[in-house]
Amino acid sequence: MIGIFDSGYGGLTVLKPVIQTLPQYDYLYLGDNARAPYGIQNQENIEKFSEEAVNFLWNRGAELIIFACNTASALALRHIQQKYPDKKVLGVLIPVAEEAVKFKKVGVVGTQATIKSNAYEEQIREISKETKVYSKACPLLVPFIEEDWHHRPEAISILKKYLRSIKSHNVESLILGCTHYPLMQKDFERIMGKKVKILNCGQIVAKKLVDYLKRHPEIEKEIPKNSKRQFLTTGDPKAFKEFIEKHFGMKISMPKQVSLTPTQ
């Protein structure tokens, strides 16, 4: 199966569009709930959460693994995959530069560990020179949409106020550089204005594992195609089933609750 990673609810933007473009295959996605916000924490950290996560998720059967996690992109994936070089884990970070650098003057926004990591900015140049990079951490926006309070008014005045220099520069396009960010992407459109591009992580990661898959048809092979979808949340199933069934119109069964440890 194709397991799905994210700290939260955020991954849920990047398995939507995954499901709708590739419906035939089975899905497990693994929420870390109750760690939440991955972005104020160090790497360190993230390091030691993305790896019990990966790790738990090879034990459940998943043959491909997907960082549905900006933060666990920039600051662990690349520690994942040198520490287990024949697994199979893709991130969200590359595909999104890639789309990026069609644009002269790219806004980046996510929690503060994303930013601080410069790792789009790095990623952007290392495919283009030419496009100039403009980045604002956003730590508050998360825990509001964990909390599911990312329509009250006190969020909308937060994101004006963080777009507010990332707007001055004259962006073409804004990458929402943290999943959880597309919950507010109608906000974000109506702030940057019409001519700014929002970026959305999940339709182009979706996109490219079309690619991917096709490119790789000894995995695709691989992956039993039952449209099975499997949730599981390291906090509260309740809380998640119905944040799920408000905000992305799927329903589904009870998820499970789990606990990520070293051995798992």
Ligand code: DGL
Given for the second form:
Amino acid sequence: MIGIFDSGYGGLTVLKPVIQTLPQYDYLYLGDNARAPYGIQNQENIEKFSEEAVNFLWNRGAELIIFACNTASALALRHIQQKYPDKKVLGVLIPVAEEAVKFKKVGVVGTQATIKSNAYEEQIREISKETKVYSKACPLLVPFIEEDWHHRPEAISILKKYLRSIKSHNVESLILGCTHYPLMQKDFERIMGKKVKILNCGQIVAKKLVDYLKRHPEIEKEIPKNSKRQFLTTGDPKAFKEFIEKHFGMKISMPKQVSLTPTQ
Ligand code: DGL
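Pass me the form predicted together with ligand DGL as well; I've looked at the form predicted alone already.
Starting with the chain above, the whole complex follows.
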């Protein structure tokens, strides 16, 4: 199956478009809710948690793993890919950076850890030196979204404040570099204005995954195609199910609670 890993609930903004685009495959979603948010963790912890997650998913039989979590993609993916060169683990940064270089000036918003890592900026620069990147950490947005307070005026005024510096650079495009932000996409669009193209990681990853599987038939043929979906969380399964059903309009079976055993 395809394993989708996130720090918690937010990875559904990736899983949902991926399932809509490629419904035939089996998917196993793992949310490390018990240790979320990752966005305030240091690199060492993010690498450790991510490594535990991939080992867990490999033990469950994942042929391909996608890091839906921007923070894990930014801070841990390279480490995992270098340590396990024979395994297939993809993240959100490269596909999104490939889209971003179509613009001259791009904004990036994300968690504190993602923005501090400069990973988006570096990834974009690796592909093209022509694109200028302006970043802003928006640490208050994830808690607002998880509290379901993100449509309140307080959240909107915080978002406006966060976006002020990026707007002042007249960017042509804005990367929503955090799993949760698509839940406020309409607000981002309204504040940034019609001329700014909002880059939504989940939709981009879904599109690129189609190409990736075409280019790698040896992986594609290994992935079971029974349209099975399973959800695992290290946190509270009931809270997980409620959040997903409320915010993503998906009916899911009760997630299983799991613990990610440390790697040696
Ligand atoms: N999943 C994280 C990301 O995309 C956001 C939530 C967290 O900080 O754990 O960066």
